[in-house]
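In C-alpha cells, the next block holds one chain alone, the form predicted alone.
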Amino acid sequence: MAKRDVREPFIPERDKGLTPTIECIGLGIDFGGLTAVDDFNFTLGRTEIAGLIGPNGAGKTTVFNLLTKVYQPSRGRMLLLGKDTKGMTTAEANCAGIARTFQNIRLFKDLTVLENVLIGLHNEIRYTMFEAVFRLPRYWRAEKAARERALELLSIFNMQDMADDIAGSLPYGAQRRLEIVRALATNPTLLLLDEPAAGMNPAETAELMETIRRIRDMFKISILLIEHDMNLVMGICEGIAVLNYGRLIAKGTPEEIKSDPNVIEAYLGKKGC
C-alpha cells in the first residue's frame, strides 16, 4: 500500500466537491522558543467524522485551541467553510460554527441540566434587554422555544428526564454527555470532542460511538475528536491524522494508520538492533 502524503487532503468521497468545513494550511504556533505545532495541514469534509491522535504531549489540544481561536497561530492560516479566520476571537469562532468539549469537564455544576443547555443556546436569543426586563411577549415566546429546543437536544442522549437535576450531581458519564449536548446547542458546523470517552466504561463508549454517528447524520456536521481509546477511534473515524512532537506524521484511513510504521514507532518506540 502506497504511503499517503501528509500534506495532501483526505476527505470522504461524499464530501468531495463541497467546500470543506476546515482547511488548515501550514498552521503553526510557537511559545517563546518552543514550537508546539508546526506545518499542520489538515482538511475536514462537511460530514466527516475524523480523529486526531498521538502520544501525550504531541500537540493535539494545542491544535484544538488553534481551531477554536483560543490561540492565534504564529504562521499559516485556517479557513472555515472557505473563509479565512485570521483575527477571529473565540466568541466569533463559536458564532461562526465551531463548538467544542474539553478534556476536563467544564459545566456550570451548580445549575440544572436544562439551564446548562439553555446557556449553550445563547446564539439563538432573539429578544432585547428591554423585552427581557419587562417580560414582553417576544421574551416569553423565545424562552418557551429555547426550553423546547433544549429538551429536544437532551433527548438525543435520553437525558430529558434529568432536565431539573443539578449538573454537578450527575454521574461522570452523564456529565460528559451533557457537555456534548451544550456544545450542540450552539448550532455548530464543526464539533470538536476532546477525549469524549474519558472515564466511560466499554458499554458507555459503545453507546457514545452510536450517538456520535447519530449526531453527524441528524445535524449534517463535521466532527473531529481527540481520543486515546483506539477502539473508539478505529471504530468510528473515517479519516485519522496522527501528531507527534507537534507535526503530522501520518494521515489516512483507520486501516492505513494501524499499519503505518511511523505511527507504531511514535506509540511504541523504535525497536532496538
Second form
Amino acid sequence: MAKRDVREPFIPERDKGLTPTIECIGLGIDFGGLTAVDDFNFTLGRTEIAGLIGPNGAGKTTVFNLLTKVYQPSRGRMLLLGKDTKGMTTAEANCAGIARTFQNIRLFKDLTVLENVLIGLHNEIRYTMFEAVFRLPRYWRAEKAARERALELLSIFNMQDMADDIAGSLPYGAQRRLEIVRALATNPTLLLLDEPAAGMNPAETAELMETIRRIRDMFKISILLIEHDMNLVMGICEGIAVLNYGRLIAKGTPEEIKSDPNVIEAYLGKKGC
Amino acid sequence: MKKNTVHIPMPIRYLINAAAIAAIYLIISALSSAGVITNYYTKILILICINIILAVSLNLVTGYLGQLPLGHAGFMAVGAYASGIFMRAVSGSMPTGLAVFLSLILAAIVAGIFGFIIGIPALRLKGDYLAIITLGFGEIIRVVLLNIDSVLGFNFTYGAASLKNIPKTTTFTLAFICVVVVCFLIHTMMKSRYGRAILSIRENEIASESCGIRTTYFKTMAFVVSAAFAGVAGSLYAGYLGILNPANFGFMKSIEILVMVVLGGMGSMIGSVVSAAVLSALPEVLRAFADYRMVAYSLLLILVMIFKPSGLMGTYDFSFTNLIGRLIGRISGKRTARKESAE
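Show the other one: the form predicted together with the partner chain, since we just had the form predicted alone.
Now the full complex is given, and it begins with the chain already shown.
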C-alpha cells in the first residue's frame, strides 16, 4: 500500500468541496526549550469523525489545548471554517464553534445536572442583566426555552431524569456523558472528546460509539477524539492521525493505520535488535 | 423533585415573599412605636442592616465567585465618604429624601468605579495572592482618605480629624429597604445566566472558559457589583454615624465582614444574613466584655471550622416559599394518607 504523506490533507470523500472544519498548517508549540508539538498538519472534514492517537506523552492533549486556544501556538496557523483563529481566547474559540470535554472530568460538581447544561447554553440564552434582575417577560421566556433545550439535550443520553441531581454525585460514566452534553449545549461545529471511553466497560464503550455516531448525524458536526481504546477508535473513526513525540507519524483510514510500520514501531518498538 | 412538595407558581411566590418581608417590617416598626424596641435597639438594628448588606455583597465574590478579597472595608469607605461629602454639600438645598436617594446611588457608583479599577489588576491573581493585593488596596484607600487633604491643600475628607456634621439620615426603614433591595438584586442576578456564569467560575474556571464564558468579564462584573453594594452600606453608615474617620475602615473591618460570610457559609445568602445579624448583635449583648470580642470571634470561628467546615448554612439557600410548599405538601399528604387508611 502506498504510504500517505502526513503533510497532505486527508478527509472523507463526502466532505470534499466543503470548507474543512479545522485546517492546521505547520502548527507547533514550545514550552521553554521543549518542543511539545511540531509541524502539525491536519484537516478535518465537516462531518468527519476522526481520531487522534499516540503513545502516552505524544502531545495529543497539547493539540487539543492548541485547538481550543488554551495555548497559543508558537508557529503555524489554524483555520476554523476557513477563518484564522490567531489571538482568539478559549471563550471566543468556543463561541466560534469549538467545544470540548476533558481527560480528567471537569464538571461543575456542586451544581445540578441541569445547571451544568444551562451553563453550556450560556451564549444561547439572550437577555440583558436588567431584564434578568427585574425578571422581565423576556427573562422568563428565555429561561423556559433554555430549560426545555437542556432537557432535550440530556434526553440524547437518557439523562433527563437526573436533571435535578448534583453533578458530582453521578456515577463516573454519567459524568462523562454529562460533559459531552454540556459541550453540545454550546452549539459547536467541532466537538473534541478527550478520552471519552476512559474508565468505561466494553458494553458502555459500545453504547458510547453508537451515541457519538448519532450525535454526528443529529448535529451534523465534526468530532475529533483522543482515545486509547482501539476498538472504539478503529470502530468509528473515518480518519486517524497518529502522534509520537509531538510529530505526526501517520495519517489515514483505520486499515492504513493498522498496517503502518511507523505506528507499529511507535507502539511496540522496533523488530529485531 | 422531592416528594410531598407542592410547587407554588411564580407570581404567588413573589406575593408570599413580599408579604413575609412586609410582615417582618411591620412587626419591628410596631414594636418600636410601642416602645418595646428602644432607640438603642433601633441603632443596633440599623447596624445589623448595614452589616447584612456588607456580608451579602462580599458573599457574592467570596461565596459565589470563589475568590478571597480582603479589601471590602475599602469600598465601604469610598461609598461612605462619597455619600458623606455629597450630603454635607447639598444639605439644605435639596429635599432630604431626594438627597438620600442620590447619595446612595452616588456611593454605589463611586465604589463600583473603585471596584473596577482595583478589580482589573487584582483579579488576574488567585487565592492568597488576591487576598494580599486587595488587602493592600484596602489599606491604600484608608491611607489616602487619611492624608489626601495635605496633598490637595484644602479640606476634603478631613483626615484624622474626621468628616463631621453629616446629616443623620439613616433610619431603620431606609436601612431595611436597602437590605431588601440588595438581597433581591443579588438573588435575581444569581438565578440568571449571569449568576450561573459566576458560579461556574467558582466550580471550574477552565471548564467555564471552554463553555464560552468570558471569565475575566464575569469576575470583574461580580467584583464591581460587590463593591457597589459595599458602597451602599458605606453610605448608610455615613448617615448612621454622622461622622466618618478613616480608622473605622481598617483591615479589621474587612476581616469582620469576611468572618460573617465564612461563618454563615460561603455561597449561602441566608447564612450571610443570619451570621451578620448575630455577629453585629453579639458585641452589643456582650458589651461588658467588648475587649474580648476578637477572642470570641476567633473562638467562634475555630469551633465552626472544626464542627461545620462549610459554615453554619453550607451552601444551602433558604426559600420561604419552598418551605411553605413542603408544609402544604406534608399536611395534604397526611390527609390523603388518613383517608386511605380510613378506606
